[in-house]
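Form predicted on its own, single chain, as structure tokens, below.
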Amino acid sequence: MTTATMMDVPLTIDLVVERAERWNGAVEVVSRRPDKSLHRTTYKVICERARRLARSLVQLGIGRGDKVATLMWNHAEHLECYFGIPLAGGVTHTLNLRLHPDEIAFIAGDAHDRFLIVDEVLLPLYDKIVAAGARFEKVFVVGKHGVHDNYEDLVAGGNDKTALPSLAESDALGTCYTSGTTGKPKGVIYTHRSTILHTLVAALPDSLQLSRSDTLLPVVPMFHVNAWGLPFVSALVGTKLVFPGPHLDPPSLLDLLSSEKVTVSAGVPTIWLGIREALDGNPNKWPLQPGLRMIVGGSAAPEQLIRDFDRLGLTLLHAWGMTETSPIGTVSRLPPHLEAADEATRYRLRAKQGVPTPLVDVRVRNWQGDVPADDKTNGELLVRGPWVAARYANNETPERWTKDGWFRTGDVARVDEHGFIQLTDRVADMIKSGGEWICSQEIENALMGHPAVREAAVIGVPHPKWSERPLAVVVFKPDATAELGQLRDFLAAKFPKFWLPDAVEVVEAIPRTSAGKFKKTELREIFKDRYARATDD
């Protein structure tokens, strides 16, 4: 019998912080504070500092598994959370902030946080939390002291003698909540394991391709899956950080981007689309670096906005991801072989959400098995992984996962002969009309190619033919309109005549969750009547 001759160090998140302390010390991470001052630091302070802070929750009696939750938005202090309170044994606990008061106190008390980090400017949000009836041991405030606990205070209070545990690699790390679109927030919970595997993972070369080279600037919020766990990947390769704070209007996101010669950003389409007319308006105004790239997620982007990024000398690189994977599921970059394929070949490879990154796999499955790879036969999107939840934390809705162990992520898609995914709706947003399926994600992505359309939302509403038929819900471009039947007309040549809308309906701003996502449940009842009395072909 032959013994393994490998040394068994665990995956564990005090890899990241020595890595970042004694090899990537030097290297800046900059925080615009709520009045737009920048903070500057280094990683070597940020990693003492989080040292002292989790000796401070070990020494207050945060234990393994206890969970510390924050309420705050991007700056240094949050990634000092994210390493200091896992190093104590904590669980850290970002809570959406975008979220109704309700629903917080609900997530907390359902993750049964003990502690609470919160931002000054934030604890008006904490008073209603607390009168939605969430409850926390103590209450840490980062800025002034006040009635609270101050979070300089608690990291002062780090004594360095106080040991800090042994780690495991099945230790629980962090948690996120869904975003409750389909019920109450479920809990996924991350190890330490799952968060290093996904951490190397995510920087490799065909994946986000991040390194010691690159200036980040993450706009999603690190409430949002761990900002898809882009800190994690910045500290281990020594990528200078830059976080935007609560300032996330497209002026201050372009001040930073160009300021500080940023060369990664990543965000939700809504970000870039008021980047793009922002760019547009002032075309000279804000000079980036040539060739930033723009990580897109949360949703689809459409293949316009590629499009106008690319003429403005910026790359727009999409990826796939969820609560429940960690994120990063799938990244959308073109092949060597693909390279030197057509114009409109590549537009349509790059607006799809691509191939599985290593030691991610995903199938799509309908009734009849697995679809074939014609990029016609839709069905659902199924995904496993070392860093792909097994459950969620309360045992709830155990039908999400098959027998198999595959996770079943909601998602309708189809992939094509290169392997490439294109998720084309969600379940619950698929329109039954006359017995056929219509994907309402496909038809608004080509309406945001209409040159007169910001944004645009199709959904299905009842019909007394048909069961259901499409509507759009458009928002134009300032000084911008069309008629229907010039939408009709622009969607004609893409799709059958069945799936184009049956009526628009203008809007000055289209609903959004909380991870920028086109609230549909709410368009749907607000436009439930439209066709109430419809009867026309």
Ligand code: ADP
Second form
Amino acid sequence: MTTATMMDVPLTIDLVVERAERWNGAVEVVSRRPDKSLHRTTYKVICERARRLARSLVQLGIGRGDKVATLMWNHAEHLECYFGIPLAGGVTHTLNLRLHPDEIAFIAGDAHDRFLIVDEVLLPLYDKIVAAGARFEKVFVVGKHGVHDNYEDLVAGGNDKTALPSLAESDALGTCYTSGTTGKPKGVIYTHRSTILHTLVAALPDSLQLSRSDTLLPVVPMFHVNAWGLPFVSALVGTKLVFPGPHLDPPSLLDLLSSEKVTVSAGVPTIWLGIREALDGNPNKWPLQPGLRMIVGGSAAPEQLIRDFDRLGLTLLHAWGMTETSPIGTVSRLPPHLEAADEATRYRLRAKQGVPTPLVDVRVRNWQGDVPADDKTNGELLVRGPWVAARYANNETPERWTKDGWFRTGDVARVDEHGFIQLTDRVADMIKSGGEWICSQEIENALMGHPAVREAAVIGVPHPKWSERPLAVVVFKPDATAELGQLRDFLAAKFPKFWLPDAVEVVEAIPRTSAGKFKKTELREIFKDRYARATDD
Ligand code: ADP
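Alternative state: the form predicted in complex with ligand ADP, after the form predicted on its own:
Every chain and every other molecule in the complex is listed next, the one we just looked at coming first.
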């Protein structure tokens, strides 16, 4: 029997904080305040304050596993909470401020949040969630605090003599709730270990590729799966951070991207759609860093968007993940042997969700078993890995895990000869027409390649003869339009005839979830009678 001889260092958040403070201490963290002024600090100051915050929380009775909620935009104080709460042994619960107040109150109650740290500008929302039944033992406000306690006093109250607990890597570090696109929100609790491992792999050159030469602007909110883990990665490797605060409109983002010389950013496709339009309207106004990388995920990145940004000298990098996967699961980067492939192949691959990151394992399975890598056969995407949830916080829906330990994503996918995964739909959104399945997401991605279409969602609508038929809900680009026949002709080359939508509804905007995804439940409700009297084929 051989006994290994290596040190048993627990993978805990203090490793990131110590690294950020000691080796990346001088690196700047810039935050845009609600009044649009820029606040500048460094990792050194943030880490010192995070430790003081941790001590103060311990003094107030926060112990191992206690939840401290945040209701905040992206800024330096939120980063202090990311570090300070788990350093105290507590669990950061990032509340999603875009949810309905009733939903936020439910989530805060479900998680048993003890304290809340909230932005001054979000106090009106706080009042609503309290009216909806949320209760916190203590409330600390970043900014003018009124009747509540002040976050600055909380930080200042940390006494150097107060000991911080020693952390175990299996301890809880943070919790997020699924955004509930397809059901009631469910809690996922990340451990220190899952977070550290996710951080290390997300930083890799073939993953999200962050280094100390980078400046990152995370548009993705810190309340949405920890801004995809990017703040942890940045602190560990020494990436300068630029936080946009509450100002997420394209001109404000472009101002910051340009003035802070940002080299990498991250957000959902809607953000990049808006940025593309602003750049088209004002091509020379915002000088951006050549080769600026924009990580895109949360919903599928339309191929056309990737092409448009390439033309502007900017690179969209498509990634897939979920709350349950911390969130990075797959990244779509061309391997060297495909970099010389023809243009159509390259763009087709980059618009797919890609291949799993190291340590993540995926498979696509249907009722017959693992699907062949034929780019045709659909199955459900299953995933497992050290940062994938093994259950929900309250043990709801255990059927989301297979008996052999895989998480069922609820996403429908297929695999091509290169192993690239392509999501074609969510199980709940697939359309059953005359006994055959249609993948709504595939049609809408193709529609978004039509020159007149800004955005398109395709939904299944009840039909007297076919049980369901696809309906396209479309937003046209300014001053552009197209007839149903033209859109069907455009799609006809790519899909079987029975996949083509029977009708088009033109809308000004497609309703979205808190995470920027199409709210298909709402669209299905609005248009449920669209085919009620249809009789033809
Ligand atoms: P919710 O499940 O409530 O929507 P999440 O934010 O966890 O909340 O979303 C995860 C889901 O988002 C995935 O299961 C997938 O359907 C979708 N998604 C994430 N990234 C992508 C992507 N790159 N392409 C297509 N869909 C994506």
